[in-house]
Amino acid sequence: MKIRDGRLKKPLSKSFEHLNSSIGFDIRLAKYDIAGSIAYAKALKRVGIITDKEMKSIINGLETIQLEIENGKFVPNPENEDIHMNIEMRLLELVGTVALKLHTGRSRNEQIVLDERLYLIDALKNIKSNLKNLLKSLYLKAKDSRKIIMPSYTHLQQAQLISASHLLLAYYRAIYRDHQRLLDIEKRLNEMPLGSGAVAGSSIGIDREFLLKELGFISLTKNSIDAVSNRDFIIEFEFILTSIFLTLSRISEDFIIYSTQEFGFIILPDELTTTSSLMPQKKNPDSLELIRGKSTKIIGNLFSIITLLKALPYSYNRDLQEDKPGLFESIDWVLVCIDVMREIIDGFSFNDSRIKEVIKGSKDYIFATDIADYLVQRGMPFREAHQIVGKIVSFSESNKKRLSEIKIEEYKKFSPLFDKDIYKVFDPVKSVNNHDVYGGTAINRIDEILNEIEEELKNI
C-alpha cells in the first residue's frame, strides 16, 4: 500500500525514488517517532478516532517494532521513502488494518520536526556531558600549570610572560560558553510541534497540552505554519557545534605549534600521534590535525542548512529533506572531537626546562613592556616611554646584548629615570604577577579564578 496510489496512477520513477528515500539517514530517528506516534494514539483515542483496545494494539505493534529496531531485526524498505512510512508499514502488518488510523490528523511535516527535536534534546545531553569532561580537564589541567611561566603570543611574535595556566583557563572560557550556548538553546528546542498538521493546525481537536506531557516538552509552537516550516533551531544548534569546533581547532592549532621541535613546549602522549611511513624520528601530532580538519565540515554543513532555508517559501517543502545527514554527521564528530581533546588535555605535559631556554634565548625582549611599565611608574607618559624602550630594545640588536646586560649607565643615555632596580624587572615571576587584575595572569588572580571554576562546574 503506497499513499500516491490514490491521487497518482503511474510508480515513481528508479531514479526519483532513489532521489526520494530518505531511509538510508533519518532511520536513527525511528526511537524519536515511535515515541511520537505512542503519544498520539494515545491522543487520538482520547478525542474518539480509535477505541481503547486499538490504541493497545497500536502501541504493542510500536513497541514491538522498537524491539526490532533495537536488536537489528528491522528491515527498512526504501520504497517506503522514510522513517516514518516504514514505521507505518511495518505497524500495518503487525496489528493489521487499525494501523492505519493512526495518521488520522497528523502530517509527516509535523512528524518530522518533531522528531528532530526529540533527537537534539537527547544529543544536546551527550555534547553537555562530553563537554563539562572537557571542562573538567582543562580546569585540573591549569591547576597544576599555575607555575609554569611561559611566552604569550599575538601575531604568533613573543608578547608578554604568562602562567601556562592562564593559556589553558582561555580554552576553558571558550568551551564554557558553548556549554552556555547550549543550555540557552534548550527553551527553544523544546516547544512540541505535534497538532499543527501539515499547515493549518489539527482538524479533528486533537489535545496538543496532552501531548506535550506525554511528550515531556515544556511549551506548544504557537503557529502551524511556523511550526512545520522552521528550521532555525537546527542552524542555533549547528553554529553551537561550529562554535565548538572553532574552539578545538585553535586549540589544536596551538598544540600543533607547540610540540614542534622549534617550539618544544609541550609532550603529546604518544596514545594521540602517530609516526611516518617514511621518516622513523617523526612523532606527528594527527589527532590534533584531524580535529582540526574535521571543523571544515561542521562549517560546511551550517553554511548548507542556511542555504537550504534562505530562499524557501512557507511552509513546508521537500528541500528540508536535506536538513539531517549535515546535522547528523556534526553531531557525531563534535562527540568524537570533543573526546579526543579531553584525552589530549589529560594526557600532554609542559616541557618547562625547553620553555626556560626559549625564554632565556629571547634576549629578554619579553620584558620590553616591563622595562616601559618601569618608566610609567616614575611618572613618564606610556608613549614616550614605548618609543625609548623601542630604542633600547634596536641599541641591544645592534649591539648584540641581552637587555638585562645593557649597564645602568648605558640605560641613562636613554632616560635619566632608569635607576639599579630596573634590573629587577627581568625576574619572570615578577613579570607575570604583575598582571595583577581580575581576570590577569597574576598567580593570585588565576588561584582566584580557579577558585570559582570550582564552584562553576559544580553546577553544570
Contents of the next structure:
Protein chains: 4
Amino acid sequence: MKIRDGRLKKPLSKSFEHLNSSIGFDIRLAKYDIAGSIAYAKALKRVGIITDKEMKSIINGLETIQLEIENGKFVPNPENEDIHMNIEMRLLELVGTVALKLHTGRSRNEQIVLDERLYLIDALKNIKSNLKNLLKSLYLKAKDSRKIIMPSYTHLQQAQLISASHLLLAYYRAIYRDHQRLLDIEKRLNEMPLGSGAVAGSSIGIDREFLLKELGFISLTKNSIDAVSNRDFIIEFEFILTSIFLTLSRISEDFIIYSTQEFGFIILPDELTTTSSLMPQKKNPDSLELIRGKSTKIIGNLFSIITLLKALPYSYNRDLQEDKPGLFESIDWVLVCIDVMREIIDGFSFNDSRIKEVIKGSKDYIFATDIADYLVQRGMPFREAHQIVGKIVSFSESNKKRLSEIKIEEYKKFSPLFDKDIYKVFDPVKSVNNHDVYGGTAINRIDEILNEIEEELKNI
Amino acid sequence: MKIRDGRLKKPLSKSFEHLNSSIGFDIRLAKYDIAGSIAYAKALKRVGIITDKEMKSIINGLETIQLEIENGKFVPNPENEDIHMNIEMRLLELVGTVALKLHTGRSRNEQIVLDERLYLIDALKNIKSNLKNLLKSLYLKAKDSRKIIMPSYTHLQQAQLISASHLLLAYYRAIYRDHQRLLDIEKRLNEMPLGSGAVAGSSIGIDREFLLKELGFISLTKNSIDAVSNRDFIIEFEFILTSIFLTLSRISEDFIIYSTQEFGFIILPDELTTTSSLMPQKKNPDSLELIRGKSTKIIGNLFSIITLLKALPYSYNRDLQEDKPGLFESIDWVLVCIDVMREIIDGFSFNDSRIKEVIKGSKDYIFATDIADYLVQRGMPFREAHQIVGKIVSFSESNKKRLSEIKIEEYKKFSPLFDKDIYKVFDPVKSVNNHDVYGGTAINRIDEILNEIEEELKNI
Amino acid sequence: MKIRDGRLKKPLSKSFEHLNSSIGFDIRLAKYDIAGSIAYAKALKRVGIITDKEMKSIINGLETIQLEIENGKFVPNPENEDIHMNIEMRLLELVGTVALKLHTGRSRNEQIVLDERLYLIDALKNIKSNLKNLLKSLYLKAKDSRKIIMPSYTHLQQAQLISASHLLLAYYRAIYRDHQRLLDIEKRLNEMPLGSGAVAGSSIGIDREFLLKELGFISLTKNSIDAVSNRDFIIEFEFILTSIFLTLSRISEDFIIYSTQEFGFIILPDELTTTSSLMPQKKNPDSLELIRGKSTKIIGNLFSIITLLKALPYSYNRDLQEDKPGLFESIDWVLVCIDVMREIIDGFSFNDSRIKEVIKGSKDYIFATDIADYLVQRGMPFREAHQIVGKIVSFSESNKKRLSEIKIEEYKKFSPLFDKDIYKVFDPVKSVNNHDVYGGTAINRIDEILNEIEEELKNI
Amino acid sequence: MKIRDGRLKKPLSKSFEHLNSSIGFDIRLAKYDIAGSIAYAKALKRVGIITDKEMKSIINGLETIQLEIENGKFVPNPENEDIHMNIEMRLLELVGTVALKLHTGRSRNEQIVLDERLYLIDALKNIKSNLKNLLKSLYLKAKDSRKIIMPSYTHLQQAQLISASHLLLAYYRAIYRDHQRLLDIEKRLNEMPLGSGAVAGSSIGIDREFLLKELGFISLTKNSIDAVSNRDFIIEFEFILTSIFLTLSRISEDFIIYSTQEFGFIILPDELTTTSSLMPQKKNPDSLELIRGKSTKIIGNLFSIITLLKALPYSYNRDLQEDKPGLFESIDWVLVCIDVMREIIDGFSFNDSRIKEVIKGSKDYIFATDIADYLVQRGMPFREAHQIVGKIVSFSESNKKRLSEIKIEEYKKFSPLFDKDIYKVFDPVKSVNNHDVYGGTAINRIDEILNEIEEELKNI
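Okay, that was the form predicted on its own. Show me the form predicted together with a further copy of the same chain next.
Full assembly next; the chain just shown is listed first.
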C-alpha cells in the first residue's frame, strides 16, 4: 500500500525513485519520529479519534520498532521513501490496520520539522559538551604555560613578547563565544510544530499544549505555514557550526606553522601525526590539516542550505529534503573535530628552549616597542619615538648588530633621551609584564583571567 | 611624515598603493574613530601622558575634524592609507605636534575594531527600526486581510484554503525571528577593545574601565590577542543580514508568482513597478526581482568574510582590511530593501475576485482534505480515507467533473459512509475555520495571534 | 606492518583515526589505483628495480584484487587509511614481500592525483553521454512542439508569443554549452602525473613516457611540485557540474511554475510526480523540486573545494583529502539528475488548450508590441509608438476591454495612423512569425535551427 | 519623457528608485553601448526604418556623447535608470526626435548582453596581457634562481631539496593553465546577441550578419530566449578570475610564510611592504596579505552570481541587473593583483645564506629519502628501506645527532647494506640532481623546462 496509489497511476521511474528516496539519511531521525508518533497517538486518543486500546496497540508497536532499530533489526525499504513511511509501514505489519489511523490530521510536512527539532536539541547538547571539554583543556594548558614566553605575531611577523597562556586564552575566548551562540539558538529550536497539519493547521482540533508537554518543548510555533516552511533554525545551526570550525581552522593554522621545523615552537604527540609513504623522516601534522580541510565541507554545507532557501516560495517544497544530508554531516564532523582538537591541546607541548632560541634570533627587534615606550616615558611624543626606533632598527639591520649590542653613544645620537638604563628593556619577562592591563599579557593579568574562567567553567 | 619612513626606505609601488588604501571605504568610520580618539585623549590625560591643556587641544582639533566631515569639507588623502592616519594627519595640521602624542600606546589594530563595533551598534539600531516598521506593516495588512480566502500552496500546488492573513503572518514570524537574532548579537558587539594595543595589551596602563564608560560599552574584551584577531561579530552580523534577505527573497518569490497574469492574486502599486523599453503593455515587478537579486550579493559577502577568516593565523593580518567593504554594502542594502519591502506590503492589494475565480477553477480539489476529514469523522482510518479521496479525485479528473458535481450515488460507490451532507464541505469559509488550533488558519485563531502581536510590537 | 611504525611510536588516537581514514570514500578509486600500479610495476621492471618474474607476480596480485573488488569480496580495512595502502596491504598478503617493492620511488601524493585524473576522464565520458541524451530529447520534443504557441515571459510577466519549441531550444543551447565546456577541460585532465614522486620528481629515473602510453594519457605534467599540489582540474570540473545544475535548476523552476494549476501549461507524467501524505488530491512535481534542491548541494561542494584551495601553501597538504567526497557526490548526482530531467522532457506534454485559454485571458496585451510595430511600419518613431501603446493598454485596463475589442474610432484617437487592418495583428501565428530573424521564434527560423541541431548532434 | 509614463501612472518611490538605478555602475559600459547603437543605426538604415540622413545624425550624436564621456563631461542622470536610457535621453537632447527611432525593434534585454560581451572581450585581453607579464617574470626569476637550493614542503614540513626555480615554475604552470582557460572562454563570449529583441527575436527583420561584422563578432547567438536569459559566460568568466586568485592566494601564502623571521627564505622589497603604527620594527608583507584577502571578494562574487542564476526562471528577470557590480569589481582587482604579484616576483630576493642555514638546521632529515634510495639501489624492497630509515631518524632524534653524524657502525646495525659511501648522500646538489626525470627538480630538467617555456611565451 503506497500513498500514491489512490491518486497516481504509475509507479516512480527508477532514476526518480533514487532521487526521491531519503531513507538513506533520514533513518537517523527514527527515534525522534517514533517519539513524535507516540505523543501524537496519545493526543489522538484525547481528541477521540482512537480508543484507549488502539492507542496502546499503536504505542506498543512503535516501541517495538524503536527496539528493532536499536538492535539493528529494522530494515528500511527504499521504496517507502522516507523515515515516516518506513515506520508507518512497519507499524502496519506489527499492529494491523489501526496503524492507518495514526496519520489522521497529520502531515509529513510537520513531522519532519518535529523530527529535525528534536534531533537538533540533542545534537546541541552533545556539541556543548564537547566544546566544554575543549574549553577545559585550553584552560588547563593555559594554566600550565604561564611562564613560557613566546613571540606574538601580527602579519605573521614577530610583534611583541607574550606569555604562551595568552595565546591559548585567545583561542578560549573564541570557542567560548560559540558556546554562547548555542545558548542563543536554543529558544528558537524549542518550538513545537505538531498541529500545523500540511500547511493550514490541524483540522481535528489536536491539543497542541498537550503535545508540547509530552515532547518537552518550551513553546508552540505560532503559524502553521511558517512552521512547515521555515528552516532558519537549521541555517542558524549550521552557521554556528561554521563559526566553530572557523576557530578550529585558525588554531590549526597556527599550530601547523608552529610545528614546522623553522618555527619549532610546539611538539605534537605521535598519536596525532602521521608519516609519509615515501619520506620516512616525516612527522606530519595531519590531524590539524584534516581539521582545517574539513572546515571547508562545513562551510560548503552552510552555503548549500542558504542557496536552497533563497527565493524558495512558501510553504513546503520538496527541495527541503536536501536540508538534512549536509546538516547531519556537519554535526558529525564538528563533534569529531572538537574532540581531536581537544586531544591536540591536551597532548602538545611547547618547545621552550627552541622558542628562547627564536627570541634570541630576533636581534631584539621584538623589544622595539619597549624602546619606544622608554622614550615616551621620558616625554617624547609617541609618533616621534616610533620614527626614531624605526631608524634604530634600520641602523641595526645595516650594521648587523642586535639592538642590545648598539652602544649607548650610538643610541644617544638618535635621541638625547637615551641613557644607560635603556639596556634594561631587553628583558623578556619585564617586556611581557609591561602589558599590565585587564586582558593584557602581563602574568598577573593572565592569572586574573584564569580565575575568572575557573568560575565561568562552573556555570556552563 | 609617514609612519613607514623611519623603517622602510622606499615609498609604495603605485599598484600596491591602490591595493593598500582603504580610505575609500573606511571614511564612513570617521565619526566612530573620532569618538574613540576623544575618549582615548581623556584616558591619556588620566594616565599622565598628556596634560589637560594638550588634551583639550586634541579634543578641540578632533571636534573640528568631525565638523569638517559633516560639512563635506574633509578631503581624505589616499596616500594616508586609512581613516586613522587621515584623521591623525589632519589633526597634526590643526593642532601641531601634540597630535603626535595621541597614538601613544595605541595601535590601529585595536582602533579599527573599536570603530567597527561602534559602527555596528549604530547599524543594528537602524536595522531593528526598519524591521519593526516592516513588522507593523505586515501586522496591519494581515489585520485588513482576515476575510480574504485564498489557496495555500505546497510544492507550488494548491493545497488548502487559508485566510490571506495567515500567509502574511507567516512572513511576520520569520522577520520577527531575525529581529530577535539582532538582540542576541548585541552583547557580543558591546565589548570594548581599547587597551589591547597592537596585540599584547596596552603598555601604558590605560584605564579601560574609564574608556568603557566614556564610549558607552557594556563589557571589556578579555584578551588582547582575541580583541585584535576576532571578527566573528562581523561574520555573525552578516549572517543575520543574510537571514533577513532570505526571508525577503522568499516573500519576493511569492509575490512575483502571485502577480503573474496567470495567478493574478495581487496588484502591485505603480510606484513599485516598471515597464519595458520594448513591450509597452508590461507592468513588471522589478522591485521584487531586485530584492531577490540583491539577496545574492549579501550571501556572497557573507561567504567572502567566512572564507577570509578560514585558517587565518592569529593575530591581526592585513587580510582583515577586506572585512569592511562587503559589510558596509550589505548593511546599506538591507536598510534599503527592508524599506522597499515595507512599501510593497503597504501598497499592494489582494485581487479578491480573481482569487475567487481561481478557487472555483480548482475543480474543488482544494476541498479534498475536507472530504477525507468527513470520512474520518465517520470512523474511517485516515490512510484509507486518503486512498479513497485520491480515487475520487482521479475519477473527477477522468470524468471532467468538479468534486461538488459528483453525484451522491457515485460518492456512495467509493464509500457507504458518504451521505448528502457531504456537499456542505464545499464551503470556503467553513474549510478555513476547520483548522481551529493555535497557529492554524481559522479566523478566530488568526485574531488570537493578531492580539498577541499587538502586544509583541509594543515591546520591541 | 604500518608505514608509521618506523618513525612514530604511538598508534593513532581513535578520533583522529576516524578523521584520518579516507577508505570509506576513496574505495571507488580502486580500479584506477590498480591500473596505475600495474603500469608502474611494468615501469619498475624497465628501470631494473624488479625482475620480470616479480613484475608478473605483482601484476597477477593486482588483477586478483581487481576481481575481488568487482565481486564484492574485497574488504577494506579502515586502519589502512586509504585506497593505496589497502591495496598494498592486500597485495602483500597475496604475493608476499615482493609487494613491498612496488612503492619504490613512488608517493601517495602522485598516486592520488593519477587516480583522480583517471576517474575524472571516465566520469567525463559518462556525463557527456547523459548530456547528449538530454540534448536529443530536447531536440525531439522541440521538433514535436513547433506549432504550439505559448506566451514567453520576461519578469515572469507575459511578454510575446512564441512557439513552444523556441523555449525548448533555449534550454538546448545552455546544455550544449556545458557539453562544450567538458570538451575544453579534457586536455587539462589528460596530463600524466606519475614520476613526480612526493614532490621533487622520481629519483629512480622512471620512464614517464612509457607510463603515459600505458595509461593512455595525452601529455605529461611538466612540474612535479605542481603535479602533486594542483587540484584546479577538480575545481574546474566541479564548476562545470555547477553550470549544468544551474541550467537544470532553471528548467525545473520553469516547469514547476508551468505545472501549477494557475498556469497549467504542462502535464507531468505520473511516474515523475508524487502525492501528499495528507492531501489526497495533490500531484506534486517532486522530481523537479528535487533537482532544483540538489543543485544547491553541487554549488556547496564547489565552494568547499574553492575554500579548501584558497591560500593553501604548496605543495601537498593533507587538507587535499577533502577534495574527493564532494566531487564524487556531485558527479553521482549530476548523472542521476540529467537522467531524470531527460525523463521529464520525454514524458511531459504541453496542455495546448489550456495555453490557448491563457492567451485569450491576456486581454490581447501580449500583442502590444505587434501594435507598436504596426505604428512604426507606418512611420512613427518607436519611442512614440511605445508611449501610445502604453496609453492604449491603460485605456483598455480602465475600460475592461480587450485590445481587440477597442473600436477603430477609439484607436484613431490615440493616433491617426491606425486603420481597420489593425485587427489583423491579433493573430497568434502571425505574431510568432513576425520574429523572422536567425535565432527568432518564427516557425521557419525554428526549422532552420532544428536542421542545424540535427547535424550538431551527429558530431558530439 | 520616461518610458514608464505611457503605461504607469505614478513615479517610482524613492527607495525603489535607489534600488532600481544601475547607472552608478553600468556607466562603464557606455562605450560599448554606443558602439552597439552606431552599428544598430546602420542596420536600421539598411532595413529602411531610418533614412541615411537620420542615420548620420544619430551616429553623429552618439559620437558626440562618446567624446563627452571621454572628456568627463557626460553627467548621467540617476532618474534615467541605466546606461541605455541615459544615452538615449542625451541623444534626444543632441539630435532631436530622430533619436526616438533608434530603439525601434530593439530591447534593453539584448542591449545589455551585447554591452557585457563587448566589455568582457576587452577585459579578457587586458587580463591575458597582465598574466603574460606575470608569466614572464616568473620565468625570468626562475632562470636566475636555478642554483639556489631550498627545502620543498609537504604538510608544511621539510620534504626534499629542490632548486628554487622548481617552485617558481610550479607557480608558472598554474598561472599558465588559467591563461589557457581564458582562451577557451573566448568562443563563448564571441556570440552576437543583437536581433534577439526583448525575447522572441527582432520583428523588423534586422540584418544580424551585418551587425556581427560591424561589431567584430565571430558567430551569432542561435536562440533569442537564450540570448537574453543566459549569463553563463559571466559565471564562467568569474570562475576563471577565481581560479587565478586561488593561485595568487597560494603563492601569497607561501611568500608570507617564507618571509617570516623564522623561515627568512625571501626578502620582500621595501616598496611592497609596510610597517606598524605601533611597532616600529615591523616590516609587514601587506601586499601579499591583501592579495590573499582580496581573493575572498572574488570568490564571494562568484558565489553571488551562481546563487543569482540558480532556479531563475526564463527569460530575462530584473535580478540580472545584479550580474554587473561583482563582475566589474572582480575584474578590476584581478588586474591590480596580478600586477602587484608581478612586482613582488620581480622585486623579491632569495636569502640564500639563510636558506643554507635552515638546511643545516634540518639535522639532515631532508636527506632521508636519499638514504632510502641508497638502500633500494642495494636491493632492499622500498617499504623495508622506508621502515629502516624511519627508525634511523627516530634514533637520531633520541640521540640528538644529525644523520650525517651517525657512525657507520651504527648505520650497519640498522642494515648490513650500509657502507661508508652512505655519507655521500648528504650533498644538496647531488640530492637535487637525483630527481632526474621530465618535470623533476634536477637542474638539467629545469633547464629543459625553461627552454620549453621560452617557446611557450612566444606563442601566447
